[in-house]
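Below, in structure tokens: the form predicted alone, a single chain.
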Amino acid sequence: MMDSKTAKLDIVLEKALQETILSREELLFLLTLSEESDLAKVFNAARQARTRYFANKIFIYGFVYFSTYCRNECAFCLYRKSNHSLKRYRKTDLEIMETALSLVKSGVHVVDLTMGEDPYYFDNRESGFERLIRTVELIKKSTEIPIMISAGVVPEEVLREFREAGVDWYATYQETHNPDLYHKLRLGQSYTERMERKKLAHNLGFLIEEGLLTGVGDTDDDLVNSLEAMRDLGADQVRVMSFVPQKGTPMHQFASVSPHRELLIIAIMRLVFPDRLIPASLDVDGLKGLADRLNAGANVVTSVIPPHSGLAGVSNHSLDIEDGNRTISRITPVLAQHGLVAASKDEYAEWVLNRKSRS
């Protein structure tokens, strides 16, 4: 005889697959699940939802972390300003261009240009970003590849110039949508300004990626708040990453979160946003964690980084880079094992175009 929890889970998953908006109570219920059989049901439903919109196609993002300097003191981040335990770098315009072109040649669908809020750029505002904007423009003209800019809360005029240069995506993660927790994580930074810059970007025609960290003191209520905030924002790509404690930060002694937590959130995101892009990041567990994230409903592989490029990752800054495990040739067999394939560049470009027209 079916117990009440199993019956409730079946009802909630059926409702989600009918694309009826789940209530707050139903989302909180899903977040409490921990038994393997229950998780398997949720992951299966998430894959069904993904297949409905994306068949067996997976998108792949190239990652260029071109500056590890930052003016901020985020409590969770290895690259916080006062962390002197690491060697930093700032890539030249030519290095950024060459790395982007190599990623395009390898077959990625997007080039994600990422940095900390480097004072070199931010202290000079519009003029500080001028060369970077020209570099972006050259990459776009040379390759026609979709481009994501992940450079923090850039000035409004700079955002407009990035748009004119051909940037398609703007990403600057809130990490949490609990303002009190936000201020503990992003010390001295405005919650409202960060949100408003994303809204402006959307109004300017950018596609928006919104992201959160789990394992940083967030509660189930906080996670549901984040899902609601992502829906209100109209985010086109939504992501979650598990917090990895970093040396030289105030949170270096935080206990690592259970790996099931991120997987469950990915699956719930897929049920809430069946037609959106949801990344499986290589930045937390590397290649060995990819299959589980795909199994939970992700449809984007992010943080592809060429070996010997001198580039770092975010959560695990050196994981799987120099041994080539963050390359398409290593990712493709994992996709095949799960009946998945890398989409074509044209298929991704069509998705972007359709999403923009809908927005």
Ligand code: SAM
Given for the second form:
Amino acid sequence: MMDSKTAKLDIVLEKALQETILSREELLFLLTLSEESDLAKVFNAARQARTRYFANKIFIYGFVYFSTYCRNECAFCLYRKSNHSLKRYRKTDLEIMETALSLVKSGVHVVDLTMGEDPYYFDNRESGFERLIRTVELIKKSTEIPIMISAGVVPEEVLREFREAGVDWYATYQETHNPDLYHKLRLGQSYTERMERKKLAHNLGFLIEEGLLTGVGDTDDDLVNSLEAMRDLGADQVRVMSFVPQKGTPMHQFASVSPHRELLIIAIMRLVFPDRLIPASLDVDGLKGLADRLNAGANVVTSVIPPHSGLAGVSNHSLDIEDGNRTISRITPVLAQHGLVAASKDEYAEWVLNRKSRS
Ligand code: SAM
Ligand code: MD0
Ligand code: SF4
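For comparison with the form predicted alone, please write out the form predicted in complex with this ligand.
Expanding to the full complex; the earlier chain stays at the top.
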């Protein structure tokens, strides 16, 4: 005899696959699941939803963390201003250019240019960003690669200039849509300003990525609120990452989250947003964590980093970088083991074009 939880799970998953909007109560129900067999069912449904929109094609993003200086004090982040336990770097325009070109050559679909809110750029407003914008324009003109900017809450004028320079994506993660929790995580930063800058970016024609952290004191209710906020925002790419405790930060001792939570949230995101991009980040568990994230319904592999370039990751400063595990040649066999393949450049470009014409 099927128990009532299993019967309910089957109904909810069926409803999700028919793309009927799930109720708050149904989403909360999914978030309480923890048994292996229940999770397997959710992941299976998520993969079906992914196949409907993306067949067996996976997108791959290169990551260039070009400055690890930051004026902010995010409680969860290694790179917060007052953490003096690490050596920071700021890559030159030439180094940014060279890394971007080598990533493009290796076959990534997007180059994600990321930094802390580095005062070198932020203290001089427009003029501080001028050379970076020219560099980005040059990368775009010479490679036509889709570009993502993850540079924090950049001034409005700068955002417009990035758009004119040909940047396609603007990524700034709220981490949570519970303003109280936000203020404990992103100390001293405005919730509204961060949210509004994303909306402005969308209106300016950027595709936008919204992101969550889990394992930072987020409740199931918070998560359902986040899914609703992501829907309202119309985010084109949505992500979740497990919090990884960082030495020298206030959250160093914070209790770690069960690994299945990120996977379950990825799968629920896939069911709620079947046609969006959802990353499996190599930044949390490295290459060994990739298969689980793909099995949960992710369709983008993020954070490909060329070895020997002196570049860091975010939630794991050096994991898998120098040994070359964050490269396309290591990712492709994992895709193949799961019946997946890297999409072509044209397939990615087509997705971007379709998505832009919708908004
Ligand atoms: N400085 C910019 C910003 O904060 O928007 C761009 C950097 S963005 C790559 C930093 C993101 O990495 C954060 O929004 C957060 O989601 C994630 N992150 C940072 N520290 C983390 C940690 N310790 N564990 C997991 N994810 C983390
Ligand atoms: C990643 N480490 O993709 C990167 C980063 C920023 N846009 C992305 C969190 O996993
Ligand atoms: Fe700075 Fe971004 Fe880290 Fe916050 S998450 S401290 S803004 S680098």
